[in-house]
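Let's start with one chain on its own, the form predicted on its own, as structure tokens.
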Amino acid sequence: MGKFQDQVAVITGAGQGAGKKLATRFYEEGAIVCLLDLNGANLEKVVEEVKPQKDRFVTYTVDVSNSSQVTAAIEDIGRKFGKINILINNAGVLHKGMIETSSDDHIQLMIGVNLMGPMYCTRAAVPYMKENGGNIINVASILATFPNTGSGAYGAAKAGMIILTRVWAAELAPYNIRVNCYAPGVLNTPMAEDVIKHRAESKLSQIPLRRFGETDDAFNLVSFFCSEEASYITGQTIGLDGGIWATQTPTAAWKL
């Protein structure tokens, strides 16, 4: 029997990267996994790879920035399984743009997917979590607190996720719904492909552990958040960044 046997987990952005890893690992641990992603073709590929048991690995092609699409998908999940135990607000998108030249579409995309999407998903899922309790995991970013030039809209949205984590933790505590968040640095996912391919050494020089994060690192933290071992932890944001905040001289010890 798996660690999350028969728990219903809803994971957004599950077609690639960390979301895909979370979906497959939760399934391996016995969960019934519902995968939401804008890219239906990617979802089909995940299903082909996993070859899951019928009705325990269900996909929905959904734009999380579209409230009606989110509500329809999550209500279907609630009706189908009668509960939601875990919601992972993983879907995200990053396109850079200086404020002077940012279009309305760019701003709306950054805020819509990265901030409004988790709000829509959480609002829709809570009614199906209240009876049995559960866990909501938000995904922020190192750019929420240590932003890059040109990532203002994205960083603002991710900073919002940290605030929402704290607010929701208080609002949902009476129902034994815990809300936590992690803030990744550079994880080995498609979003970080350019950094890893073209600026690896300069980026590694900022990271005390001298390696990039892997999607299994994300699962290990998320699975802890969702476990009984973390039953007294809520409203927290944990950096998943190899210690990038630890010191102004992050790799000096490697030269000793």
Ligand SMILES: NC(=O)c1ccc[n+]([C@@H]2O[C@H](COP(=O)([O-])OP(=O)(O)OC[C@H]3O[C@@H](n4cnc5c(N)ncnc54)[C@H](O)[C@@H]3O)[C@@H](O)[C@H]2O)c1
The other form holds:
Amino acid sequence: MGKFQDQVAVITGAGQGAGKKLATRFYEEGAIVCLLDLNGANLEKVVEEVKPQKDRFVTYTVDVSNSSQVTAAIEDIGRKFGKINILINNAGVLHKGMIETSSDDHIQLMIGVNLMGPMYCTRAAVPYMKENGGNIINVASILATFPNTGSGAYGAAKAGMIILTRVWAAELAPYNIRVNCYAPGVLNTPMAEDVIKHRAESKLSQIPLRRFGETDDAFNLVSFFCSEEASYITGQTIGLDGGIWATQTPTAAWKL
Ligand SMILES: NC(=O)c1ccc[n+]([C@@H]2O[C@H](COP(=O)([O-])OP(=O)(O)OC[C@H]3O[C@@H](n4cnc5c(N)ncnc54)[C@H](O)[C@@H]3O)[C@@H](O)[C@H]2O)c1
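Output block for the form predicted together with the ligand, input the form predicted on its own:
Below is the entire complex, every chain and molecule, led by the chain shown above.
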């Protein structure tokens, strides 16, 4: 009997990185997992790797910034399984752009995928969650509260996720739907490949625990949020970041 036996979990951005790990671990814990991603070829690769029971691992090629695609996929999930217990708004994309030279396409992509996508997914999923209660997990970023130049549109979208977490927590509490969020610093996924390959030392010097986050760290936190042990926790955003920039001297205590 898995920890999430027969619960229906919808995970966006499940074709690679943290979303792929979350999908795999929820499946191993007995959940019926619905994987949404823009990249259909990657979804097929995940299926080849996991070799799941087909009726417990269902993929949808969906652009989360496209409201009608999202609604169609979630309604199909609702029809197939009759309920959704867990929604993880994980899909995200980060391209840098300074304000003076940001194109409309850049701004729309950053806000569309990282902020509007979770709104579309949550709006579509809630009707299937209300009867049994459940958990919505949002994903912000260290850049929501401690930004870099060039990360304005992405950081603003991710800061929006912190606000939406609080608003949805209150709006959905009467249905026993809890809403929580985590804000990664640097997670070891394709999104952070460049930083980890080319700027590891300078990044590690900002992280008190002096290691990058692993996708299992994300699963461990999400698994806690979705458990009975967290039944009095809602509306919260937790840093998943090794304590990044906790102080002005984050790694001074290390004898390097
Ligand atoms: N990796 C990090 O260091 C880091 C840091 C802070 C926040 N995050 C956040 O964590 C989450 C997971 O990111 P990751 O590191 O696994 O990134 P990743 O780039 O490895 O994976 C992101 C996934 O989202 C999918 N995706 C992108 N646009 C989409 C769209 N329009 N519709 C559907 N799917 C789409 C991609 O195809 C990909 O499979 C994201 O929300 C990201 O912003 C990551």
